[in-house]
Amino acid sequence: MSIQVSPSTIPNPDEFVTSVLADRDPYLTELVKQCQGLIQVIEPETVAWVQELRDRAASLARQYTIPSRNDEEWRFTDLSTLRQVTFQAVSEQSAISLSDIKSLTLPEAVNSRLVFVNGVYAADLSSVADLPDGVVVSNLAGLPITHRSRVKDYLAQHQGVQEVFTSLNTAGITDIAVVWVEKNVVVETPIHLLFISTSGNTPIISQPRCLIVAELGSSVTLIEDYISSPTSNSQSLTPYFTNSVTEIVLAENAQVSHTRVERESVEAFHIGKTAVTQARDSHYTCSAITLGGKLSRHNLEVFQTGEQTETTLNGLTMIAGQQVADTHSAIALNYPYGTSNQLHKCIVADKAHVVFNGKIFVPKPAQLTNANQLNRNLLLSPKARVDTKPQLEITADNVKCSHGATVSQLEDEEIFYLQSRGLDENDARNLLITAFATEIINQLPLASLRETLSVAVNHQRLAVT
């Protein structure tokens, strides 16, 4: 049995404590009210702690302001265009059929898929029949009784939860995509979390929330996919705002291969947080692909909680027109023998603007750490812009760490060489651009996804060359 709970059902314990500091930003306050106004449909035993979590986050969010370029972490990214739009939260799924999303599904995950439309779970579009014992893939309301109380121990418990957009997401939680892999279970089938946004007459805000828990010795491949509906009219798109948070917890010796794809419409605002906790001997790989959005930002944070972890971060951003794409990553290596490798590539055309800020923290206890970070940028026009800031903060004295950044254009010598081998100038340029992107795409675990993204990259490349 499930019940509907209004946000006013349970009083806010922080109401009087925070009233003096609250409502510093009327625009943010209105967003909080919109998201808090959504009704939850959850099991009775889950109501109290979810509502308490929402109220606490709402009180916290109302003490913040939408970041401006005066904030150090946002000084290259201007959110003034976001503030110009009035968004409304929605609680009902738009009408989309299985045939509408056929081109968005992955053959390898045809029966291991959760679908959310405008942040609302779509049971008729989801399928989780092809999963082994010991794996739970569900929304919050559909979780087995054995897992409902366990979610409470992990949800909104990561470092960095007290951040304005993360708090806004938590304040509006109505549902969660949950992937739970039990001890020593190896999931051969990839799991696809598909988040679809539709474009109507009214600008909307949706706030997807994901929780992935990989227990001791387990292994899973996860595809997190954000895309606009293929049924939307691309000629008259209405702005919308996706504010997502994904929490990933790796227990000892667990392995998670995570691919995050953002390919929303050119009128979309997308702000996403990925928070990862790695215990001893765990292996985490993230491939983050950013192609869409009028303005997008991905905050990727990895926290090491035990020795000898391995972290691999691959990223590809390809934007054109007047798009803005911002990637902020932080890796906190707090224990000895940790290894991290990060390669983030950006292809920027027209008047687009890309931002990369990568941080690696190696405190004194993290001896014998090996960390590498590289950001490579390819500018395809004179007005394309990149702001890159790789950072290392090291106090340990027995480590191997490196970081760097490059900004370049297509080399005349390389184009001339290819022309001498029979290619015309346009084909030579296209080949060099494709090769630059392919290094990252080839790291993706699914053949169908590699093919789909290669087509998307080629389509975007042809639009700017």
Given for the second form:
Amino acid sequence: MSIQVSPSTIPNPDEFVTSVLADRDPYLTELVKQCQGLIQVIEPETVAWVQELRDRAASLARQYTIPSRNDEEWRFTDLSTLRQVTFQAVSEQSAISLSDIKSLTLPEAVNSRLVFVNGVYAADLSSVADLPDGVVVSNLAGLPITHRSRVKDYLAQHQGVQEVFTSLNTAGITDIAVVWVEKNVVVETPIHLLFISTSGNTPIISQPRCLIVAELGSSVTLIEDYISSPTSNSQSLTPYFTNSVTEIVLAENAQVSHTRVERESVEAFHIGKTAVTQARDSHYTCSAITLGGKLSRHNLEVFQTGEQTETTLNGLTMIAGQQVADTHSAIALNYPYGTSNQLHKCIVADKAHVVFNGKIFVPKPAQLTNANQLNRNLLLSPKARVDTKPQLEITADNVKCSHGATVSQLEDEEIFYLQSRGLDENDARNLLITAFATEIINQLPLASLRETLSVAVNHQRLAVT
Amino acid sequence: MIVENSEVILSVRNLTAEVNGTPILKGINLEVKAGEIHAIMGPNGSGKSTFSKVLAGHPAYDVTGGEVIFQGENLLEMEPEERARAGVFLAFQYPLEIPGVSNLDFLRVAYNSRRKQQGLEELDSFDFDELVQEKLEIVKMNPAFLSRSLNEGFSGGEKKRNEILQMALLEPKVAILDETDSGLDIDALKIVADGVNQLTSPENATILITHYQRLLNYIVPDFVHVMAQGRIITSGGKELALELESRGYDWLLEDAAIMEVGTR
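What would you give as the form predicted together with its partner chain, now that the form predicted on its own is on the page?
Below, the chain from earlier opens the complete complex, with every other chain and molecule after it.
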């Protein structure tokens, strides 16, 4: 297979080491130090290159500060509440049994599932018995030797890998969830990557890392799932911090359907990155569902490295109370004949605050590109807040691009229409809220997930009313 | 049809209503008995649609006086959904498009809310499917419309047919059709009118609100009322509609204006 990554995008932290003072932000330095657990592989060669990668990222991270609202990328999302908490990394496995997580598993992916608890691989909760030849789904230690060296070529290679939270994650890599689909292999069974956080007495940080490689002509469906443990006391007020990075590489003509679900506890901080590299003729679909978190941020970045790629980004954020949920997406279309369609919907209740920033770059070479973006927001309370910023940068002259953002409330006329057919006001409101979410949920690839998330949306909605 | 000694379904007495402080209805009186078809005509802005919405309980309108008795109950004290469940049906002039709500699911929820009110068992989706297939015939509607979102992308005629389908399922005691004919081509109008005619019976009543006489060629009313400036200024039989068709509303409006001056 061939993946083009231009040399300039490969980070070279050495450039920074001498130019900037380290340890600018003691809080960040402490986080980096916290996340220096053992690398979960046996043979020294792999440990050595991962360690080297970690060291470079660590020295880079220590030159940064946690972003403040003066930082353009964090203008509407205030991380000062994160700084108020001291997080610790855990290295030992949590005592969670398979029956504890029964409700979190997906029937379509019973034997194609990797589970990590607080960032630590849980072998007894995972099973990959159901997968065909030509696909490897494993943590780092379980990878065939051949794949360990191949991982090296793709790990932490995406454009933007130097970003502060990505660096923090790379600096603390102890293990990796790897999905590797060989040339022309079509994986019918969906693959479930389940990241569970348990909330104890001390605030913990976990840093999940995923690497998905879809080789030429291959096809795979992926469910990336972040959730707080059902065994945790739901009243627990202990915060935790998930800082995840998922790198997805699509070779020519590959297809990846990616569903990302974030349903952490309302005390959680969740910062997650999805970095996608698409070679020519590849199709990537992302459905990102955000329901949880005290503060959550999803950075979704798609880089096109060849002609005629197709990118579909669907998003649904539904938050209430004092939750903050921020989605920053960026699609860089650098070649001709690319298509991108983005629909991001948000339902915001109480005093919750949603941020959407959607960048689309269509530079001169990207002629005959089709790029559409729509952000729709439904505000359920006068105190709910939305900051939305579609941002198209187009310099190619023969393209079709559209973007839009709407902010609305439930329409009185719609409620009355439903009432006039016998639904009471509450049911009418709920039906309309569910309908707003349904457009995204209906596009999810798994029936069980559609069901589960409909229930989760209803649950969230009931909490609202 | 006018039925001897039939029960009074709806009795409106001296009803006044306003929106945002502006009086719209200025004393409406109307009595509707079982089996009857009433047409309410009048120029734009006369308060016809407001009247229909007040009967259905639209929250934007404040009732400032008078009463509405529906089958012995004070209708004005009921929530919109209670009115619907009790048997008041309003076919909307502009039915709303609601993306994400399946037409079939919506019809079932509406149907079961009425069933529940009547003390009947709710139908499951299997039995309901059968029932709805039957009712589709009434408005000659393609079953494909059931799986679509409620009214989303429906043409004007399809929306109005969907309204009549809802009416067919809910079997209301009194159906108020608000300009159901407006914007329809003649084929769609015939289908809608034919549907309504199949649904009228000696036990229920229909109020047609319309601007045009054309509808009344297909649904023949027992009574025609003319509304202007928030009042019913004259009432008569079906021949009144024909007279309006040839003479327009102006002669009545002039009379009404004289009356208005006279009452001051």
